[in-house]
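The chain that follows stands alone, in the form predicted on its own, written as structure tokens.
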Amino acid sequence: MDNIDLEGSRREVLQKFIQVFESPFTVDDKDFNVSMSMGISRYPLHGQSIETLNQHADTAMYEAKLAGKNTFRIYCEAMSLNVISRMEMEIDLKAAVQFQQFELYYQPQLCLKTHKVVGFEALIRWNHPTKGLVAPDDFIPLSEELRFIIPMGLWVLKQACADLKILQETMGYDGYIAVNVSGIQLEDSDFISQVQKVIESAEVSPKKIELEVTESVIISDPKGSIARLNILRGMEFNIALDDFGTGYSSLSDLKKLPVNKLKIDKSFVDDLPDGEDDQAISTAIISLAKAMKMSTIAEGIETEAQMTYLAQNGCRYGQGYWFSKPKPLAEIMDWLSSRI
């Protein structure tokens, strides 16, 4: 590939730009850190004319910014396939959110030494009209580029509130469901308001509904996401820190969160009960959470030994395939009423 077949001098004189951008830039005593993608076209290899080499230029940089940002790549033919699949699921979210082609997976949250439910995580799943159904992983991403998480995150808080009250007035349901919340939504102006709007419409409590913030969020705007984070608390709905220990935040910003559940990632149960890192992290986000007086769910939990483990070093909820995978409403009904 031509990101490999690069010349050394010519490498070593792009990572020199990528360098000067890695330090702060101070602008009337602010420092703003700034990121630098870069595409490349190379003539006459990728194109005869400006036009073109701009275009492939141009893709080339979508692949970089893809790529996490702060690199370079080089045009070839394959980004073009990229960028038009890349089209084509832009159309179709955006029909997706405009004619709702969207159903809600529930997984139940259990506490891990008596097993009752306590919650049901909501997870979004998109009925394509011709792939069947889409897993989030496969459009999440891409619709909060385009922003088009905030209408879809606000149907799905309506979606979960709603399915609550049928679960509260059909079931005697007394649990909770957890939604997760993007970064996105959480820095758009409207979304206090509209989740306010959401619960009294609903005429469900805010204190039955968990919203589920990833660590990158509170990263990436520590002041701003604590503030609107405390409103949200003070607003009675509970929040839990998803992902933590994946992201690197700072224990001084953690503090200062209106957090009640710290989220353990599936990454550190895969191997647990005998892998000794995941028993170090994991053991450790335990003990940082009683010490600040919050819960702690774990995620992933697919054998008995991860789950009893976790239960005897003080983790108080789990989720996972070991008690069940998600599903849509109906069949949680059907699952719940047979352990009651």
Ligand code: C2E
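Since we're looking at a predicted model, the values are computed, not measured. Here, rigid core means the biggest group of C-alpha atoms that superpose within 1.5 Å across both forms. Positions refer to the first chain, counted from 1. First, how it differs from the form predicted in complex with the ligand.
Core-superposed comparison between these two forms: CA of E22 displaced by 2 Å or more.
The rigid-core alignment places the CA of T303 less than 2 Å apart between these two forms. With the core held fixed, the Cα of V34 is displaced between these two forms by 2 Å or more.
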Contents of the next structure:
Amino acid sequence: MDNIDLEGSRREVLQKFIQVFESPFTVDDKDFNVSMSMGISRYPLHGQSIETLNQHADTAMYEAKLAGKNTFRIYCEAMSLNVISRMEMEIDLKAAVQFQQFELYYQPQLCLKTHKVVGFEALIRWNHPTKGLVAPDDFIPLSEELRFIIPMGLWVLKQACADLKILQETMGYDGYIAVNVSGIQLEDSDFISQVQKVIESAEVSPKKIELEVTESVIISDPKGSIARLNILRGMEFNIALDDFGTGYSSLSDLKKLPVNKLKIDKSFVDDLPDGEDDQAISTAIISLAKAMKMSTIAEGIETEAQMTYLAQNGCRYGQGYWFSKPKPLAEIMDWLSSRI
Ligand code: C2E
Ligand code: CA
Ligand code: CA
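Alternative state: the form predicted in complex with the ligand, after the form predicted on its own:
Below, the chain from earlier opens the complete complex, with every other chain and molecule after it.
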């Protein structure tokens, strides 16, 4: 965590600070939960002037926030490098839109019984001018933090609609395209009206678009997200709950969700067919979905044995390298035409 060994007594003082903020503060009979993050820089090791020490303490506080709040971090040089690379990335991200460096890859989703393609998940890639192809895990978290995910997500939806039209018109494709929607987008007050505009100008039926929303979104704001998802469902979009099983959403919230599909996370498919934990979790999700009249799709299927296990245990749909890796549109069209 830090390059300085704080003496035990100082560490104890810091822990006491944190403990004070762990219980809620009561004002006018109302409880307020306050989280705290501390950043520490030390004179003379981290700077000679108040400005530099303040700046470094601020950088360290930022790292404490990133570490999940209610903690402290002591400044070290690597943190400044981190700040610089984040700033560079922020500048690059803005240029990426202007220079059209984003691209959508598509991964097929199939019926596990018939092996018919039912949909494609759109997965964003960044063709960076010097770093090459950058995976979403390396730029989505920062894009969310900067709220840049809002225009980026809208671009994804527009592009997915345009690509869907190409698939429909050139290949007679009658399936859907699934688009990932970040919690930051869903919380944005303009999201629904912007989605409506995109879908209208693209002349695509919302029935052919599936919105993948992660389970964590529902946990962080159950009321708000249920209300917004209800509107989207009313507009006839299909909704899938992504990364299902990785959070702890309450059954009562789940019951109220206008969701068509639960997506079993790859982490519960990895040890199938023999791992007992993954057997228990995947079959429990399938039964839960059935009880709530939702269907299930498993992601990250890499072997025939995983696919067979899931199909035999009632999982309706699947996606993974066993069928195809995500590919650019032109390659996915070749893949699709070789199956027809
Ligand atoms: P996700 O939505 O859970 O997507 C599934 C990820 O698993 C994808 O990684 C996919 O390429 C990968 N995957 C699929 N099948 C297999 C398999 O058989 N084996 C292995 N090892 N991996 C498999 P990818 O494309 O790197 O995307 C990572 C995450 O980035 C996605 O996770 C999603 O949360 C996010 N993401 C991607 N595109 C978008 C987007 O347009 N908008 C938003 N908000 N998030 C996106
Ligand atoms: Ca997804
Ligand atoms: Ca996942």
